[in-house]
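Only one chain is shown below, in structure tokens, and it's the form predicted alone.
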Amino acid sequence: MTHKPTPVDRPFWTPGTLVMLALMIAAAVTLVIRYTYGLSAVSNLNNHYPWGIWIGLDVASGVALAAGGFTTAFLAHIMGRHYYEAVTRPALLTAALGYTFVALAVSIDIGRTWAIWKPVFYQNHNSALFEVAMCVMVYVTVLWIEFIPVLAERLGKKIPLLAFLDRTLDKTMWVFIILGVVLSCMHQSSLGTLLVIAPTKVSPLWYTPFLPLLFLTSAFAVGYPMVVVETTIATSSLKLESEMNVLTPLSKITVLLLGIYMVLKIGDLVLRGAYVTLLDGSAQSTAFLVEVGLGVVIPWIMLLFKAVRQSRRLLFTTALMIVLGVMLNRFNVFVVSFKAPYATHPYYPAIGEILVTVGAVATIFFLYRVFVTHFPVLSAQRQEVSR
């Protein structure tokens, strides 16, 4: 049953809400030692290794992740879909938070973080990261703009300039939604382009001038897990009515997403002949296994069976295993099949690396848990208490 948007009437400050606290304050002096210190001070990045987890998670992973805001505003607002409202609030805070610590983690990553303004102006239009770059910033732009009339229906009365805006957005969101969708593809396609450009430093089983499609298709494949994934944690964590009316026909849509992208990836691999290292024992061989089988094949035949499907556990297990398959995906393309020519040692993240990464993890959470408590976010309303 699909209610309408309301604020989650639940206390704030819980165990879990105090533990992202904790891990937000350790990446919080991890950051105050990389300004001070520098990179070197709490990273493993050097010349050889020019990015590490912050690009390959952070980054990579966290755009592929929040395709779930565009893909829903795509089933619900273009195609008309309508009865898919209540994951779309939910689909696009997420990808709201999760596209602006995008943007963050690349401002760590760079070592001039006060020079990252340069690429809107000193523009090179043959270059991808610069489409990466522009792309990114208008669409953090643009999912803040759709979510204003989330902020305008509860801060409207207090804030006129909210209501203005909200009125305002009424005859253009869909503006805002069409080049949101757009953007989206743009990018998506792009983080793929960064790597084709080099040849001699990717490994086979990674390496293909189809990256762009693999990157494409694959966020069109992770976005529906990902908002099963997200909504699942979020109802079950806040005590919530299930929303499996709603999660079950995504899933099935994701049966036909899952195996374009699967096909695809199967088919380049054999097409190319890079197939004939599959088994040669290397990480890099193993990592694809794992990608591959448990993050493709085996959650799209899960997916094939009704049971699954509308399965509250089952489901959330299946969609996880994509939302990871495709998590390692895109650290597999940027760090494991990564090949330094002349470094002497391979890359391992530092301490440092990893605080800043489960801090901006943590930090996500946090605030997806303040928007919800005080916004009309999410649509499943309480469980009921059976005596």
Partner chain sequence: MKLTRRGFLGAVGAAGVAAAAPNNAQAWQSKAPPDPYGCLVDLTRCIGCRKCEQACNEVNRLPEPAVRFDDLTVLDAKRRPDHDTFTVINRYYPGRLDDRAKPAPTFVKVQCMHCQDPACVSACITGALTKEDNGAVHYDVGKCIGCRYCMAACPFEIPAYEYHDPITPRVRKCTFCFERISKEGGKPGCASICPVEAITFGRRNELLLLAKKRIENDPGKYVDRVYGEKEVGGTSWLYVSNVDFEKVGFQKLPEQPMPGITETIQSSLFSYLWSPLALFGVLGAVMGLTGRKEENHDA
Contents of the next structure:
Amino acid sequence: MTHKPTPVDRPFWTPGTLVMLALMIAAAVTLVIRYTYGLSAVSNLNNHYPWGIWIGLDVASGVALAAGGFTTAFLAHIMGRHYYEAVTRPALLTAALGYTFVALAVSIDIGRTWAIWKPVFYQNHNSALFEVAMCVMVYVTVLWIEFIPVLAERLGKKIPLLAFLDRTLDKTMWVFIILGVVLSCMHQSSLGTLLVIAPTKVSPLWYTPFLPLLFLTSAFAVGYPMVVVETTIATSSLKLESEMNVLTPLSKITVLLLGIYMVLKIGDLVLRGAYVTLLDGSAQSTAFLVEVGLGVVIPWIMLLFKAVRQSRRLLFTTALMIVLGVMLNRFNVFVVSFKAPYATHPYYPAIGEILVTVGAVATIFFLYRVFVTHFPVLSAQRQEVSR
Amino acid sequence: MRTNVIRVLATAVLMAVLGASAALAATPPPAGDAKPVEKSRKDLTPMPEGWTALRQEEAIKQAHKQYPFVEDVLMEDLPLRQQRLRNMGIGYKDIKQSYILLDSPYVDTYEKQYDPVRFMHSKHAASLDGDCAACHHYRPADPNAPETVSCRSCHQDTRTDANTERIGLKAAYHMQCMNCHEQMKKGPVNCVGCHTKRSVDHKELVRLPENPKPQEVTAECLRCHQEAGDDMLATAHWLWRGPSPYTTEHRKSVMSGKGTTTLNNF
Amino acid sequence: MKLTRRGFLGAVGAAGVAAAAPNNAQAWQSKAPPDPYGCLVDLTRCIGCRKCEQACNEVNRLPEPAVRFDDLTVLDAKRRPDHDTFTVINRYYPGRLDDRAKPAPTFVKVQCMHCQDPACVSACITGALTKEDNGAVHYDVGKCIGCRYCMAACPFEIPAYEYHDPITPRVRKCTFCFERISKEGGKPGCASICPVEAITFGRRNELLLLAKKRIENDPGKYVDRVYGEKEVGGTSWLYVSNVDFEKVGFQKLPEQPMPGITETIQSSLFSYLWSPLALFGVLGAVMGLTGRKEENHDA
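Would you generate the structure of this protein in the form predicted together with its partner chain, following the form predicted alone above?
Everything in the complex follows now, all chains and molecules, and the chain you saw is the first one.
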């Protein structure tokens, strides 16, 4: 069956990691400017468009794409399907890194970075954002707690504290695993609640009181495709075995989950009658068609075929479509659909915003590489092919 | 650079014009003696000693007099009222004061920015052909009250109870005057058409370093009086050109002047 | 596979509670203060003198404006309040003609509407924004983290932000002259300076009656609508006009208070954290069950 996770022994410095490093430096420079001359110096945010891609992509999409962490934990640990444990560790690592960067992105985006602790003491229970903040705050902690055994396996001998924590956690880990799933369900949906408060400012293609449900179901749906994508990228770039024996059954579950999301999404659109603007050729309707067509319907149909689920290349393509579809959904809800009633110019992300976003993604990739190199995360065996 | 120079010069002239018009007159004829010219700030048209505007004291007192508030008003159609007043023979001759100072604590609702208006009561009445109802639109319900009462008898503080909505005195004055001026297409409708701006103590406002450069002084004046500076640039003081009969070597030069060679630009 | 499906259906079912929430939105209670202050703006009276802008600037100690307040040439640019201007007057030509057959201008004052159930207050993550009993939507910079959710939530697009400030940007908007109106007889700066009483300050309930009385007394002049009476559940600032509101920069807005749906979702799902606790219990039970099964299986 599966193999025990082990560190990967491949040379760390490759052209790939160097590119990542360059992107990280560019983002760092942007951040220096942001903390010297303010948000206006690096972003196109203004009084009409207070939220841009840092919220729409870095935060909302980041959270959605980290859903692999809790969905695999649910399957392997709660449902007792240990067969899938091979992918829990990489999914956990992606989630931990992803959420850490969500938290960092938020702290860059909010003007008063130093005040980020304030919601802990000044609480507004009516605010969906408050709930998201609390959940993310706790969930980041839970994720890294869940990651302690991985660290302890490697560093336990050097750092006695880790070994001690690992031993203590052994009995209580189930609490954190369940807590992780519960917290995820809470804030994945609440992220969708955020713009429910602004019915007049969100395009009717996306605005529905059921946004939280759509966010939650799409997070369920994107979890396993995300695992497929990241595992395939990792195994192919590190020249490891493909782990298709795990990914194929995961994609079968995805058929159901994505189907539920698809039915809710399209059903909601039809029931509200908002489909009437679908073919008006505006940027918004195009974005919606791409999101649902290429990101939900077509990959769902593709996944119905066994041949797709068993082909590494096709499965990767399909999973990538779903992942990009959900990403686009978050971007659409927070950026494309946002209509500022008094704005004179539309919002386009500034170069600074793009640099920071790309830099954050690069950092995640970079750190992922650092962790799989030094810690037992990946279980896949080396391919017996020549280097 | 050039605009800066122009600005500096403009203000120098402006100040000469505004502040010390007397200096011009005091300039001695171009004689041979080398005595330095003495600056004079003497007022050439001084107010006669002890002079005040006619009935000024009385008008100020009148303006601050408290009137008992008229609660109930007899509502009446305007044409009927006009007719009635005419039949009663009320008109121009009944005016007690030729002018009124429109001032009251009820008008001073925010930090005072303008001086009170000197309202020419007789003049307005005359130009309205004695139609008192044009402004005195209602009368008190009390039959013993006079037919026309002053504005502030009815309009004092703003009253917002829906049954007896009564606009405040300040709004009553403004709306009565401005709406009528607009309708008649006569009389000013902007602020300074009726008010003089309240004179401001410049000691508080002017912010200058210890030993200011002339340019700094100019810039400081222009900070508030930009328009005055712009206007100056369009006046003959700035644009004059022609011979300068009293200036040595320039007596026949027709191209002299601030508008051309910028001669005499200080 | 079966178990997996059932488990996920359970989780989806929990989400279904969220779906059911909007249906019992009538359970939501407005938190509007019973007798707030308000201002009635009469667009037929405003003469566009910009004195209110000046008073606002002075009262709130805002920086000197780029264009002086006696310069009326800026009226035609459709300005919006920003971080150092809490109110602006804009001039519209909605098509009405004056007696000289020239287009007659309508001047519109723009500032925070001080909603009765403000979206910004409900959205604010730390409660830095609050709806006070006197009607003011009050901002406490000490609690603000600068997340700008209030700006995204505001249907009137009012809160502005100090984007140029790298460390301590503030959200800026009309304060309703909170300190002035807290004093007996105090009025907001704009209302007290207005030369024609286009802004009438008073109790909102009274102003509403007053507005209706004005419309009733002159139905030929006024449009039969008080803007702010019902919009987004009512606002402390009210407007009456002689031209269609939509023609002079006002939006058509729903009558439901903006926070209704989200607050219903939040409170029905998370009061006493019942749903997370329930989900925790269910998942714990499932985990225990599958774990035991496996042990049996192994044995």
